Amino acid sequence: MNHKTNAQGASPEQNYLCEAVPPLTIATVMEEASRCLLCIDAPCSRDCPAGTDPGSFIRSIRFKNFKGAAETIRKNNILGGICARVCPYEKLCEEACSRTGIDRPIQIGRIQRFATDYEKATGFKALEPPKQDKGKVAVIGSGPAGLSCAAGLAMLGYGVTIFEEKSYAGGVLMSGIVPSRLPKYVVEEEIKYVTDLGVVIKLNTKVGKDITLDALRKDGYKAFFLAPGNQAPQKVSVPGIDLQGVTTAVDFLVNAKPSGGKIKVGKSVVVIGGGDVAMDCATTAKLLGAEKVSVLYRRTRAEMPAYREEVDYVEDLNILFYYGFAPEEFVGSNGQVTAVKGKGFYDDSTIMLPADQVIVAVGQKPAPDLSAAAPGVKLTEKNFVVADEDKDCKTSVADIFSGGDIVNGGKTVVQAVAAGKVAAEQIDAFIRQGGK
């Protein structure tokens, strides 16, 4: 898939914000369209944890039906537009397409962006509130899982108020991708798209300090889903990680997306790990202006955890990889970093990368204080929520439900989105029953 280069004479700040993958054009989607082979049994959909249903909006973009194909992408996921810039589509539906033993895939998520960018260009609105008669839901987090699930039980007639911590709603959709991948204005269409259902959002507002479940139970609240996310940093364990200059991912990308990317950004920049953040970490620092910028990961590039797609967009901003390699120190001067000292993951070779910022993205893990926003759930010995979030989202307590990377410890956000979906189901069966 081709990328647009930064673009010349423009700001770090304006290459920042600008969105990698370019739209298709009506001319584009449509030949794109019509090179599916319309399946009967639409392996494409299948393949879709959210339910999406690529299989019926092709066929409707197919024949120049493109408030249908909006339609059926946000009856099935009400974060369409989303997931159609973020979703690891070679992994799953495009991966299943029929086309792939022809020749290629189609390119199923720039047609569902086309169809969700239509909707919002036209005006054109899927989905109407129904009447709010069922009762209160809270939920907790206002991330991908938080937002599907609120907007699920809106359809469903409950008055749905989500409960977020932050001054901002969208969780790591907000403050963990960079606008190159998932422009900043898109997640605010998307949110906006779940509170003109109903759903209230109330900010700054943290559970088990704020309020608490057992005040809001008292205040009518039906059920709880508990979607906080993972918020905190994985720690390593390297001599020179309270250097300056050393940082987490979580508290980089947190600065940057929010502020539109005026935050200050080191010259030569490592960034350490193999992941999506990892390469959300290394594309915002390159956009913002750093002059270099090295990725080390301690095992092989085919081993990367990270959408091959964006591993080839970071390549094409010039940024280097350094594969088999763990740091080992953060070398320092006067208190600052000024290198990062590899170690062999495979054999005993070291490197040294000079290095005037290092931000560290090796994973998130819960907050600590889980337990004091939702009392008596179960918690594994890594304090995620132990539930089933693709049978029933259930937790040891009858009326949480919980789903997304607090429970599944950090996938995609089309698999938070399914989580969300779950739970709307169940809490909906939950409350019909008489809260059994």
The other form holds:
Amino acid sequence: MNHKTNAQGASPEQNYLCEAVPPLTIATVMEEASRCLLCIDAPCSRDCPAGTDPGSFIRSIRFKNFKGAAETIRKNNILGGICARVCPYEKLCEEACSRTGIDRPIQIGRIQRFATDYEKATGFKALEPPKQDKGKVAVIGSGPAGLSCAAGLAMLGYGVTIFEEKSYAGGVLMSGIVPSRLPKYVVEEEIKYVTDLGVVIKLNTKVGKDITLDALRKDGYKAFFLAPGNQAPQKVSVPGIDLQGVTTAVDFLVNAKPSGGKIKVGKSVVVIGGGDVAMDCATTAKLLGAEKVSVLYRRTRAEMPAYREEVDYVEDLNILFYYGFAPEEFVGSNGQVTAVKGKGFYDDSTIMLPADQVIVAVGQKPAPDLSAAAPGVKLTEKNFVVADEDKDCKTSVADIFSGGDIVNGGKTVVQAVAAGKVAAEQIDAFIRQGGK
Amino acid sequence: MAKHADLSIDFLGFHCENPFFLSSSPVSATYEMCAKFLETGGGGVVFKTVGTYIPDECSPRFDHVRKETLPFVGFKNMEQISDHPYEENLEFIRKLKKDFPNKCLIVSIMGMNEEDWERLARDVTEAGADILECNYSCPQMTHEGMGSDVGASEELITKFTKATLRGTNLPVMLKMTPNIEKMEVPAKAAIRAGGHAIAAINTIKAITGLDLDTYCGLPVVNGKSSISGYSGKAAKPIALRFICNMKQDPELKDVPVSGIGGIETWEDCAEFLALGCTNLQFTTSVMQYGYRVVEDMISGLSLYLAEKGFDKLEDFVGIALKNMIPADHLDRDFKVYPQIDLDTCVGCGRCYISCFDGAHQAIEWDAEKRQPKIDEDKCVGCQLCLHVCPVPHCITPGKVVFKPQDQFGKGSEAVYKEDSPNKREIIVGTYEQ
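Okay, that is the form predicted alone; can I get the form predicted in complex with the partner chain now?
Up next: the whole complex, starting with the chain shown before.
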């Protein structure tokens, strides 16, 4: 994939805010769609967790039906424009693509992005909300799972309110994914897409603190979708963790995108971890002006879970990767971190990386006050909600459904969208059966 | 360096270094344009139609047909004959002949009446033309009695050909319109009136498409549009059939033909030559890519002919004519099954879809394995599957089977057998994929 070179003379914030992958034009999207073999069984569609159906929308593009393509995407995946940018295609639809048998897969993500961009540019609205008179449903959390469930329920005729504890909506889409991959405006537009369907988002409202489920039940809410995501950082137990300059991915990223890049970044930054969030931290630090950024990962590149294309992008930013090292100590002076000491994961090697900022990005976990938000919901040992999000999203409490990272431990945006769709169908069935 | 065949060939008494000419069109409108093409390697030019009538052109004046992402599949042009002053055109012709004495200079002319045709013929002959081309076929003329109306009228063709011949002693070529059923009829009128050669085809009357916002044909000229001439690759099959019909006509078979219609590559050139043309003209490919297209025509055709063992171009001319026969004469005693190479098959199912929806439901689809299989009882050997398969050389012509002898020509349901008494060698296509 070609990444756009950042503009010369642009400020760090401008580069940080600029989308790295350029869009396809009408001519290039037709070229790409014409490469599609239009398979009888569309393995790409089979392998999309959210059922976005690339087999259909690529065929629509091929026959010059751009609006029809946008309609297919929106109908199946309300966050189509977001997924077009953040999906790990290489592991999903593009891996399944039959064209791989001839040369290389169709660039499905970029085609999907064209269709949703086209929808926006032409002012076309693929979805018209129906009359919402079937009752009220509350969604807890405005991340991808919550937005997907809310949109699905709105399209089924429910009045949906999303309760969001933060001052902005979008969850991980806003607080987690670097704008060069997923610009803020795209998230805002897709959130508006959902609110245009009649969904209400109440910000700064923490369920369990500002309002309770029981109060909502009394107020007539017939069911709940619990999708707060994993908001608490996983910690590493390493000496020096409390030094100044040592932070977590959650804390580092939480205000980066919402503020347009106005956060404090060190000169020499070390990121600990090898997932997509670690890549987002490294990119954010580098684009916002860090002189040197390194990534320390304990296993090999092949084992690193981050999306391969994203790793390429990070490397293109002259960010250094050190594989096979786990952090042993954060070294400091006068309470301020000065270096990361690493030890070999496979042998006895050691490494010492000077750093004035260390970002620990080794995963996230549910917030400790989850039980206060949803009393009675059965949790796993690690505090995740017990539910089968592929099947029905049902929890141990009849009117509470759950999905997304809080159930699956932290997967992809498209997986969260899929869970939201399942939950919307199941909540509809639950309410139609009289709420039992 | 690889062996290249000699591409020089005689056309109407002029020994041309190769048969590649610009056709009379926007690409051959001035001295400078023709000179650049000749310097690039062209064997000659047909200078853009000269007339005493000076047209008033519209803007815009072109459109093109796109298939998926491929532009210029077909091209539409609304431009008429030269809009340069008459004297200026004559000066261009004088200078071209003076500066390129060894290149063949054909000048296209179009008169408004007999006197006009005679005068034009005399003036361009004096200016230095080697051959004249009478334009009987421009489909977008705005003046009555000019353009493709002439090419459809034996009476006008006869009258204007005779008038032209009164003004010149040069060979005269007549450029024909395809907007008729049989080109042999006007072509014979032209030759009987004294003409020496046929140029075919001029452009096809067409509407390339509509602008769906203004509900107007393309190009949109202040909210309106007109039918005009269509050319380019999409026109080639139509040109080839008209030329084949004329070259197979007993009265016309020895009349030299300059082939025109969608010529872009050396392969296109070879096709027109194989059907009997001794001269070739092109415009659309030049409008899209420039005069340099001729460089690969020269290189590609001379390499091809050398590889096929032809020393001279004229030995190749008309070589395919004997292989174009009426449909009722085709050998219908056999069928060629397609064969599918499952090692290269990517399992897309396109052959299955097309066979079911567009042919004879003769491919079985194993959804589990994602594999097609030919049902030989149902397969008629149409080979649609081969044409739709996106994988090169995955589906190719395979086993040949014959009808038994006693069923020849009876129209009954044939039973094909590999060991029929009628078994013999069958020539199948090579199908470039």
